[in-house]
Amino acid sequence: MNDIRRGDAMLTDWRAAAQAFEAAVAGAVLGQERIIRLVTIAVFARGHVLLEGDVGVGKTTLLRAVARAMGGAYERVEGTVDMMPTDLVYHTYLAEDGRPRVEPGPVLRSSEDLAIFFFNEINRARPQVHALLLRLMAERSLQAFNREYRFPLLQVFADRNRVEREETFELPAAARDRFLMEIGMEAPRDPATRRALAFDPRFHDTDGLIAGIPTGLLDPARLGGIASAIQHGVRASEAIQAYVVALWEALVRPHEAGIRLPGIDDMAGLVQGGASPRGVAALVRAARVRAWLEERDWLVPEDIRAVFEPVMAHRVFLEPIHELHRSEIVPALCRAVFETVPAP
């Protein structure tokens, strides 16, 4: 009985981290609660993240705030059309005294303390630095200098730019599904907020906003435990069970649902796969941290709700001549879902 009370008193403790490290984000990010409560459920599922949205709209500054709030080693790397997967390992250069030398990259530069890495404009880079990045997001290691490097702490945050195409290169359906979610960042639409990001000075200067954010809030050694500590505490019952279930064989078989979308004749061609069960556990994996930083120890649809687009909607892969339009049919698609899959 005192251990499940020390347990309870622990995950009150984090809960109250969860929220100052989410009001801290929220101080230097104006207007948009909702992804920073999305990116907060991310870090305490342990899943990795990507944004994207259109140029300028704060995605970048949400995730130095992330990574300034949460503290731990964190390093950054900007994509670029020319770049290598070597350049993550290591950089060569020459001494003053005119021999070669090679030194770590970004990815080993802290070795296996490494808690955040962020990739700026991940789709400027090329396929090969993918492939990389996949084994790091997957392993949480890597292989270099003769030696195998675990990163037991690591998460990987990255932003793509939707808007431009030229010198992009799309992620691999493999790569998009390591990352527990995808989440599209807009820019606020409330006039208020509008106002403030325009003429309030203080949301001008980047870097001093950052350097407002107290750091240190979380600790990265002690997420992953944490993290297991909740998955455990929180309880779904057989009928949360069923209903879940029942959205996924409605996500991956909307035809054989009833469901019916505008200006799609063929519903039974229009998912060529993807909601793999890996999906599915990572959906119930942040339905339970949601449900945790709501304060309850069972799950309810509206924890399933709340996450289930940013986290299944890059896992549907359509039908080539569907793919185009992609933005506007899985959003579709998945509130669809909910319409007809009855609540318990």
Contents of the next structure:
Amino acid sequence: MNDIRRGDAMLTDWRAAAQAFEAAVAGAVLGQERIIRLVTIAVFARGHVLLEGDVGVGKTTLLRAVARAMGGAYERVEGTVDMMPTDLVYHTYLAEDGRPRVEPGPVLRSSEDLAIFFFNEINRARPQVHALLLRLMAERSLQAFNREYRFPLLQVFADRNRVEREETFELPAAARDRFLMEIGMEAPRDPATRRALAFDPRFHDTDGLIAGIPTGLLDPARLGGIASAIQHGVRASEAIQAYVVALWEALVRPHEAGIRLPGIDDMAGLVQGGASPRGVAALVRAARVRAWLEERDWLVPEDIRAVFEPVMAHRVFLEPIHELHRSEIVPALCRAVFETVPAP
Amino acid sequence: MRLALALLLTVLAGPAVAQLRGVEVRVPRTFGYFLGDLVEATVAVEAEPGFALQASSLPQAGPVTYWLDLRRVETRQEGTRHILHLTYQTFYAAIDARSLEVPGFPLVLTRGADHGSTTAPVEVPGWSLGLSPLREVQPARRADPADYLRPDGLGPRLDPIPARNAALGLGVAGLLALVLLARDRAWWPFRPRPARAFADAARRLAALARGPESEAGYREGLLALHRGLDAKAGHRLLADDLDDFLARHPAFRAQREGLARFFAASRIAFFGGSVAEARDRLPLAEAGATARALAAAERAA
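Form predicted alone done, so how does the form predicted in complex with the partner chain look?
In what comes next, the whole complex appears, and the chain from above leads the way.
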């Protein structure tokens, strides 16, 4: 069902590049096709991604693989408790002549070409660092050395370990809202994949694995243009617009949509806020990219459903008493929303 | 000491006799009492005016002798007559008719005055009571020991009709309550019939097929089948869920082709924005045929 207009050869070419990109990452990260598809969608929607998951499921490997396959300038920092915002911006040291020097830090080093900024263990960094990151993500700009640096190509990838809670700092709601997607990552369940991951020596040497990925598959400088073309090229019919609005309404006011979740008595007070217009706009952006990847130039409900949970789940804020169980409640709520709202 | 007390009694006795006019014990009869009978005795004391019976001197209800109890004592006064009604009960199991002595008892009459009170002792004399056995000591010999017992009395004949009617009424009421409970809880035979989701859709599609062709009608027809599928699946069914749905409901597998074409056409009609193209791919009559086939499979399932 190839409904993309024939004249729009650029979109078709780029789709081939996107598929090559997905294949390259999938060669290094086994059994995570869904996550890779979501990250690809985020790349073409120009959105920042937060990966969340257990220790050792391959979050860092996946993001390194994505960075290598994409190409472009790449910087990486590790979140620590004592990290300060200036550590990201400036690099201070004593030079050989004994004088203190201040040079551009990780964020500024590649200057305005920085395409991927990879923040490992983001929840270990302090709120001051989150605040800097918030500006970097929201405005893609930074004030340093008495001038403004702009990062038009920047995409932030972050990962977060959800097991440890000690010496960690929860991201503020505003910073979480800036992430296009928050993707939960789990180890693959498929026995064959598990066997390969455990026994194939190729997967033991992460550096070698990453080095084997073809690089520069997507040109960061042109991604912005193609992302814009996708957003303009994929149509959303009246029916799908009504559908998205109905989903939004049901997510914010589940009791009015007739949604009941087991174990929750007060459905009216369950959702306290969130699901911002920015979030719904992000949902539609991501869904359009998915439609394009599926070789359609119009949205269908499946596009919305495929990206709904990663895009919307972290933007929903529950009543404090239920926040502890959000990892069960929010996915159940998202499922219930799709089971309740009629499409078409 | 004892001599002094005797002297005092002699001194006191003189005026006391003068103040007492007479004591009389009356019993309805002095014979013919059996074990357990109540014996009513009336003691009348005729005294000088102004005297009253001292309450503390009255006999107390309780055992009098080993075979006689005093059950009740009542007093009243008629002018100068002081009357005691005594109710005795005899527990003497007599084996022949004999007379026993009921012991007498003392009473005290008092008269209050400004300079002190005068008391007068009254001795109520004992009287005899004729008691009789209930039956002979040695009854006639019987062959069967059971014959010594009297036969059981005949019980009254009860009318079973009201009890039977009440039982029937309550039984009917109980059954009625059970039926109501079964209906409330959807027990057999009130178990809800599975909704015929596709039958409704097929009816709606047939009605639309008879009407004039229009975009709105076409959409409405597709929506009818969508709602049928939603109802059958228990949640909203999207095109990508078709395989899952057929795996859960194998009865409809024969319609896989028709359903796939329906979902493809529905996508184009609602989201692709081209109802005409959708109608070319899947005329409403064909959707109706798919719905009818689904309804037939639903009835058979």
